[in-house]
Structure formats: C-alpha cells, structure tokens
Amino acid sequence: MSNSRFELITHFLCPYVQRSVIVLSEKEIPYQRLDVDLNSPPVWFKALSPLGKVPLLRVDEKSVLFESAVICEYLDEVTPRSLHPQDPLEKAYHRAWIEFGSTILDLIGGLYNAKDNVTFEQKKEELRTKFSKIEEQLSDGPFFAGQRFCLIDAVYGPVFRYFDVIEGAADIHLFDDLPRIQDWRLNLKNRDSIRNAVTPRYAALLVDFFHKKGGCLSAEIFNVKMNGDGKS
C-alpha cells in the first residue's frame, strides 16, 4: 500500500470526480476531499489545475495529478489488487470501452444543454445507439466482465446515475430493450462504493442544475412535475 497522503479536489456533481472517489473506495485508500465552486474557483485552484477542471489529486502536498483517467490509473498502480484485468489484451479492451464511456458523458452534456427539440431527440437517439453497442459487449454479469468489479465499472456507475435522476424526473427511458444494461446498471447502483460517491442531496442538486440550463430537459422535467402535481 502506498504511504502517500492524498487530497482529492472535487465538485459535488462531477461524474469524473465520482470515478476517482469510487476507485479510492474500492482500493480502501485514505484521503481527504475538498469541494470547490467551479463557478467562482479560488485563486489557488486556478494555479493548481492546468485545465481549470476537477478532479485534481494532490499527492503528499507537492505533486498534483489532473484528468480522472490518469488519477484512477495511478491509484490502481500504487496499491495492491488491481482493478484492471491481468491479461494485456483484455486490459486494453477495457480501456477502450472506458474511453467509450467518456463519449457517453459528452452526449449526456449535449442532452441537458439542448435548446431545441430536434437536437434533444437527436441526442437521445445517439445515446440509445451508444448503449446498444455496450449491450453487445456485456457478460452475464453482475459486472462488465463477469463476477469481478473492475475499473470500467467505476467509470459507468456515474453514467447510469445520471439516468437514475433523469428517469425519476422526466419521461425518458433509454434502456427498455437492453436487459443486460438494465441488470448491470442495477448491480452498479447497489454497490457501496458507487452509491456513496455522491452526497444524499445529489439528485436534487442535479435537477436544479438541469433547470438552470434552461433547455429541453429542464422543460420536460417541469412538464412531468406539473402533470404529476395536477393528478395528485
């Protein structure tokens, strides 16, 4: 086990932060967490973060790592029980689908930023296509590659968490014809490291974030809420 001291600099909604938190939890690595307001970041944060993004991992108060993929790989390498497969080809395969997960996060950003219905529906269809491709890659579970939780599972847990919130607030369902995705998603949701990677107020804070975007997703959530309130 590494004897280094770790401080993770975060934002409470960031899915890339969640990846790092999940890995820290799975590897049982002690760390301190510090949240920053990205709308008004402190001067010290701007000096530390070359990209102006989170997460950052400060190691022994001297070295700073940025980019979640780099942070997760480093944490995995300096502690026992790797979360990657041992076989080099299988490891590369996992890394490729981890990158695929990042493209899904980009599409989710496009979904909640969409200001017109054409773009909104296009993003939903692109997401369905992406998830259909993953469905073809999944094992019989409970995780991506079978019985063992891997780093790739830490990546997709935050992806599915978005849809836990979206489906709870809007009439959007992308996984109805994807049974393996549904099973994998549920198994990840029930994993302690994934469930505890966010605050109890995460769902409410995320819905508020969507509303502030003022796009089609915000309108969809509002319409569902008004219809539901009208029926009660």
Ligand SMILES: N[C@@H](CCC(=O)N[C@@H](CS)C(=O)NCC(=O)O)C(=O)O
The other form holds:
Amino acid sequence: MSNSRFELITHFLCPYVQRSVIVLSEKEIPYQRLDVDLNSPPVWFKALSPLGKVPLLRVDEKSVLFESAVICEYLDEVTPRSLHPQDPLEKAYHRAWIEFGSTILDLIGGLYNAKDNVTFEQKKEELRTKFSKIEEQLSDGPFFAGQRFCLIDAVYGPVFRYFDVIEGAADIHLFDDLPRIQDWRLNLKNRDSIRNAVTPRYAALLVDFFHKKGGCLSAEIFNVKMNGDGKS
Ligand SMILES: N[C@@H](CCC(=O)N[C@@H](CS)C(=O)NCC(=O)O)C(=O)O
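Now show me the form predicted together with this ligand; what you just gave was the form predicted alone.
The next block holds the full complex; its first chain is the one shown before.
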C-alpha cells in the first residue's frame, strides 16, 4: 500500500470525480476531499489545475495529477490487486471502452444542454445507439467483464447514475431493449463504492443543475412545454 498522502479536489456532481472516488474506495485508500465551486473557482484552484477542471489529485502536498483516467490508473498502480485485467490486450480493451464511456458523458451533457427538441431527440437517439454498442460487449455479469469489479465499472456507475435521476423525473427510457445493461446498471447501483461516491442529496442537486440549464430536459422534468425553437 502507498504511504503517500492524497487529497482529491472535487465537485459534488462531477462524474469524473466519482470515478476517482470509487477507485479510492474500492482500494481502501485514505484521502481527504475538498469540494470547489466550479461557478466561481478559487484562485488557488485556477493556479493548480492546468485545464481548470476537477478532479485533481494532490500527492504528498506537492505533485498534482489531473485527468480522471490518469488519476485512477495511478491509484490503481500504487496499491495491490489491480482493478485492470492483467492481460495487455484485455487491459487495452477495457481502456478503449472507458474512453467510450467518456463520449457518453459528452452526450449526456448534450442532452441536458439541448435547447430545441430536434437536438434533444437526436441526443437521446445517439445515446441509445451508444448503449446498444455496449450491450454487445457485456459479459453475463455481474460486472463488465464478469465476476470481478474492474476500473471500467467505476466509469459506468456514474454514467448510469444520471439515468436514475432522469428516469425518475422525466419520461425518458433508453434501456428498455437492453437487458444486459439493465442488469449491469443495477449491480453497479448496489455496489457500496458507487452508492457512496456522491452525497445523499445528489438527485436533488442534479435536478437543480438541470433546471438552471433551462433546456428541454429541464422543461420535461418541470413539465413546461417548449416549441421547436426552444422558447417556452
Ligand atoms: N477529461 C477530464 C474531464 C473533467 C471535467 O470535465 N470536469 C468538469 C466537471 S464534471 C470540470 O471541471 N469542468 C469545469 C470547466 O470546464 O470549467 C477528466 O477525465 O478528468
């Protein structure tokens, strides 16, 4: 086990932060967490974060790592029992589908930012297509590659968490014909590391975040009819 001191700079809704939190939890690594307000980032954060983004991992109060994939892999490497497969090809395959998970997060951003119905429907369709591609990659479960929880599972837990909130608030169902994803999603939802990676107020905070975006998703959640050009 690493003897380093870890501090994770976070935001309470960020799915990339959640990946790092899940890995820290899975590997039982002690750390301190510091939330920043991304709407009004403190000066020290701007100085510390080359891309102005969370998560950041401060190691021993000197080195600062950015980019969640790098942070997760580093944490995995400095602790025993890797969350990646050993076989190089399998590991590369997991990394590829982790990248795919990041493109899904971009699309989710597109969904909650969509201001007109055409874009909104298009984002839903693109998400459906992405999820059907993952359905074809899934094992019999309970996790992406079978019995063992891997780093890739830490990436998709936060993806599905968005839909726990969206499905609970709006009439959007993207997984109806995707039985493997449904099982995987449920197994991830019930995993302690994933459940505990966000505050209990996450759902309410996320709905509020959607609301402030003022797009079609927010309109659907708050039952406001919008016309084609996005004006209510
Ligand atoms: N590729 C980055 C993405 C991180 C990211 O987009 N973080 C968002 C919050 S979820 C952020 O810090 N946004 C602030 C900004 O762009 O100003 C990673 O994997 O760490």
